[in-house]
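Only one chain is shown below, in structure tokens, and it's the form predicted alone.
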Amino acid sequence: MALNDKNKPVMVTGGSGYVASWLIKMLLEADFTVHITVRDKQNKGKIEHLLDIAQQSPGTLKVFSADLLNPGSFDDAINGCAVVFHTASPFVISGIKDPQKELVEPALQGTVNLLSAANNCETVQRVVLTSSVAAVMGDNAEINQAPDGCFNEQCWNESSNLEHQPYYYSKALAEKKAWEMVKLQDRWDLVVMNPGFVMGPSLTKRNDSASISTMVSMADGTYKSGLPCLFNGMVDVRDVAQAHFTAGFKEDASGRHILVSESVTLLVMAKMLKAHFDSVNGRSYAFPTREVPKWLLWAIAPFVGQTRKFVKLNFNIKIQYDNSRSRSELGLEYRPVETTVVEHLQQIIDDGLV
């Protein structure tokens, strides 16, 4: 069977989610009945950019409410289907009082459930998983082992812990946990997409994400005063929903897949985003126009939530990726991060968010 046999239904967890959403759309545009998961069905706020793309689509979407942390949470959902999408997991980066059990335990026990699920069911051929590059490395400034200085997929973070960037962790442990699992069984394969920053706008008004955040906190004053100096490898959303359709569907789609159009620093993004809203309908925003010395930042930081640590080994620190694989395997051709950047921040202005 065909895995783009569209008489089979396709699954994906998250379904509320921001890369999500755009792959959902991709889904239902192309016809595809799409079995979600979302921790609560009844919620129709979280879902009704869903429900109304899928009343003009051509596409099916039936919704299911599943907890990452309960085992057999997916068995409904994934019922029948071919191609399972594993997008669910929390995307959080401060403001953490548990890492185990904000990050660790809800990455890795939602991925086993989410497997386990797929090992019961006869139908399914592939399952795509929704990684990070935070699997790939832990700190910057682990740039200077990378193979010919560029961040590969043959990488892995083995930096990252409880205590220094759980978030990171917690995507090492749970991809690797995904490959541990594959190697068991022989029905489904397996293909991880590890994408940087994802940003660009959002298909719902929700503010709640760490990419809106950013985009708010460039455009409101919050940075005013300056910016560290923090490269970060960024990419479309859009790009990464097409990513992950991709590899869906393609037969021989296999591995992990850096996703990233470029590396560039906060200050850069200020800069693009101020040259095209320094005005805009006769309202100015607050872009910040200066970095702030690594020096500083270290002395300041245990005061303002972050740790001396992290600024040693991530501020002012270049780091690159290998985006070679996503563009010869799944065929990717990314956005500029400047379109990325300053749409995004138009959809967060028509949405009345700043």
Ligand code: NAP
The other form holds:
Amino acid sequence: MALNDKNKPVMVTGGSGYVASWLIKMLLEADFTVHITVRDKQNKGKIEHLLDIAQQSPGTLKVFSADLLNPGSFDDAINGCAVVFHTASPFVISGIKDPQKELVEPALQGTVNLLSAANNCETVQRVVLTSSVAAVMGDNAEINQAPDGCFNEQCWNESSNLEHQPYYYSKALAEKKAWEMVKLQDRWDLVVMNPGFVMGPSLTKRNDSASISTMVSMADGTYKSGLPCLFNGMVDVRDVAQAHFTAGFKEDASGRHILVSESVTLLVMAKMLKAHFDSVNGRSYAFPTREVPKWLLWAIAPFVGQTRKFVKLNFNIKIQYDNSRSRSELGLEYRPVETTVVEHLQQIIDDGLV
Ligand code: NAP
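Could you please show the structure of the form predicted in complex with the named molecule, as a counterpart to the form predicted alone just displayed?
Zooming out: every chain and molecule, the one shown earlier first.
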């Protein structure tokens, strides 16, 4: 049976999320019946935008409640589906008190629960897992050991743990578990997406994804005394959704895919925003204009919720990712970072978040 058979529903976990919302929009516009899971389907505020999109699209939306931590939670939603997109996982990088409970358990247990549901559902042929570059590398300093000075799909994050980069740790554990579980059966296959830092306009006014809160803090004065010199591999949320869509239905898709357009510093992003919004908008925003020296960040780290180890291994270290596999295998054409950040801030302004 062809993967893109529109008589079979497709499933998206974490349907209310920033990345998932764009994927669901594409699926509905392509006339699929989409089963989405959210933690609480009675919370209409989180899915209003999807109900609106569904009304204007040929496809059909069906909403189910499921929690990553509850075994059996995905069994109803997965019923009859051929393709499953597993995006749900907490994306939180600051203010974590209990990383085991807040990050590792939902990421890892959620993957086990979802893939167990796939094992029990005879219609499932493909699972597309939203992993991250966080499963590829742990700290920017690892670029020194990367092949040809560039992170690629052969690289694995072996350095993160509960105390150091716990979000990265949760993503690496979850992806490893998925590769273990796919080998134990032969009905469904696994295609993995490894996006960098996702930016670009959101379909909702929510700001709890770290992607959205980071963009808000670029304009609201949070960094007015300066930014750390931190390189991030950036990618547009619409390109990430397109990559998932292609990975779901391309018969010969396989393996991992780094999804990164370009690696830039936060200051480069701030300069792109300043150049655009200073000249076209009467209002002024507190865009950062300089970087804080690494020695100062190292000195103050323990007082601002950072570790000196994190500062040492990440700031002022240039990184690069090899995105050639996503371009050749998924046909992805990346939007420039400038388009991504400018259109993202415009959406945040239009939605009154800053
Ligand atoms: P997001 O908007 O916060 O979405 C995360 C989703 O996970 C939410 O829909 C949330 O559902 C769901 N979730 C969290 N804990 C859950 C639980 N216990 N049970 C069920 N659902 C739960 O974040 P995002 O940026 O779209 O991230 C989506 C995926 O992309 C994640 O796997 C993330 O690790 C990955 N990723 C993101 C980035 C990025 O820069 N944004 C980069 C690389 C990879 P609720 O609505 O119920 O809260």
